[in-house]
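In the form predicted on its own, a lone chain appears below as structure tokens.
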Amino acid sequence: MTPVTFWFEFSSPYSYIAAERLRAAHLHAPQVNWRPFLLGPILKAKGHDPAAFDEGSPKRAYMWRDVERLAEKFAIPFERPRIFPQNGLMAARIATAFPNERWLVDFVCAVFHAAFAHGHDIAEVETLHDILDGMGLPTEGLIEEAEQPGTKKALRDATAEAQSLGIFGAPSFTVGHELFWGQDRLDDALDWARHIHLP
């Protein structure tokens, strides 16, 4: 199977749904690269108006109901977070710093669960400490590595790469030069990867 890259944003509830679906399909889709990026800089560069997504807007109301329906459909726990959008910068840096670790997928899903199943603030270092400690990982060392200049640059570079690929929303999936946007395109991306063999 041609590798699939899963581009996700920790502040995105649709990325949460996609991550849970992808983890469930992991045994059937092992060649998936999980890539965090920051959607904010991309939207800002495109002149996105954040007011269109303010609390009380029809667009936000629709999003929450849509996510609730998806969570019910896929049996994924969901609770509207008290804080939205969440600040997933530190979590993204940790995921960026350790892209090849066996625990990466579990960490990403645990962060998403903290934000969208338990209503925790993932911007708080204590929340990430609890997640890493619960996984039996060397918390202080991982966070220290995540705060290194090289890690910060790697996340900026990942965001720039996402933008160069034409990514404009989260989640997105790339298979070679093909772009699939939205959690509802997950199956399409996996099918494309299974049947298309790139040179």
Given for the second form:
There are 2 protein chains.
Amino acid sequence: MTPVTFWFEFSSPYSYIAAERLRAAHLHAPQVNWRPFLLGPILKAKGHDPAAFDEGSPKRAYMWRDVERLAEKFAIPFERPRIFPQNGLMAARIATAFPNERWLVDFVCAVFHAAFAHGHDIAEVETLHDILDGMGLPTEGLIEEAEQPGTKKALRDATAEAQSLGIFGAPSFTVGHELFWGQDRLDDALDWARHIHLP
Amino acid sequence: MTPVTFWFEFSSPYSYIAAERLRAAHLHAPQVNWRPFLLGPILKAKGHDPAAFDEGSPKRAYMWRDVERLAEKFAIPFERPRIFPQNGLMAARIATAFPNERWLVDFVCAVFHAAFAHGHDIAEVETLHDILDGMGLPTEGLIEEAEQPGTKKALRDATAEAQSLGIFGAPSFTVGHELFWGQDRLDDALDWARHIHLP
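For comparison with the form predicted on its own, please write out the form predicted in complex with another copy of the chain.
What follows is the entire complex, opening with the chain shown before.
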């Protein structure tokens, strides 16, 4: 069984849907690596303003209705956020600093819930404090570690790696050399991992 | 059962996938109206150059790989076209001129096959001649009708209607006031039509 890498961005509602679906499926899924990255620098490199892109457009309006329907379909709590896109930098650094902790997936999903189910601002350090405290973790030490230069570099490197893999949107899944874009492709990515073994 | 409108664009490979899936499903599907429209004017109104958009980008490279995988998954013949995007204006006019003919769906799928399975240029009138001739239809008269001012206006009106419905990509599906974008949403659109009845 080939490992799957799940590339997610905390500001992306479709990443939230994918994270919830993946967590719900985890008992039967192939090995999945949860990798945070930043979509902003990739969009900026293409000349797009990540915040303004699609703002006020039919595509943006469609996205929210689409996410609402998907959330209902998969029984995932969802509330359209007041702030969009949110700045997920600090959350991404925390997730980057602790890739092998057993609490990683719970933390990631809690951040997504804060942003897309509870209307909290995940750019605020208090929001992240509350999440880590609520999980019974040593919040101060974790946030300090997340702010170390090595962690910042690791997140920049992850973003560069995502870009080098041809990733241009979130969420994305990589299975060997195959790239799948969008929560729509989650099942296809898992099927690819289950049936195709790289040499 | 609410009717489904299938909005397609002949230059769109995902419209091809959706058309083939819809045709294969037709015995069990709700009533489906096949509506050609032109995506180009909608993209231009947003300031995008439809031909250059994504050209040479990771997103474009991904699209072809994604379409290849989908074609294999749904057992649909596919060959990456030499020319992209193709100009589907004449084909769209023919489909627009004869919305109620029993041969419409066969014609639409034959045009998509020419573009995405046989490597033909659907902008060439000979390609469309061959398709109509092969279907045993009175080709000359049909093409003459497709070039009438009333047909040209009907296609412009269809494109304006698509835009007014919030459509920004192809294929799209409308079910009452619900919009679904992408061949990924075909099943969701059909489910919506089966379970939801507008007042």
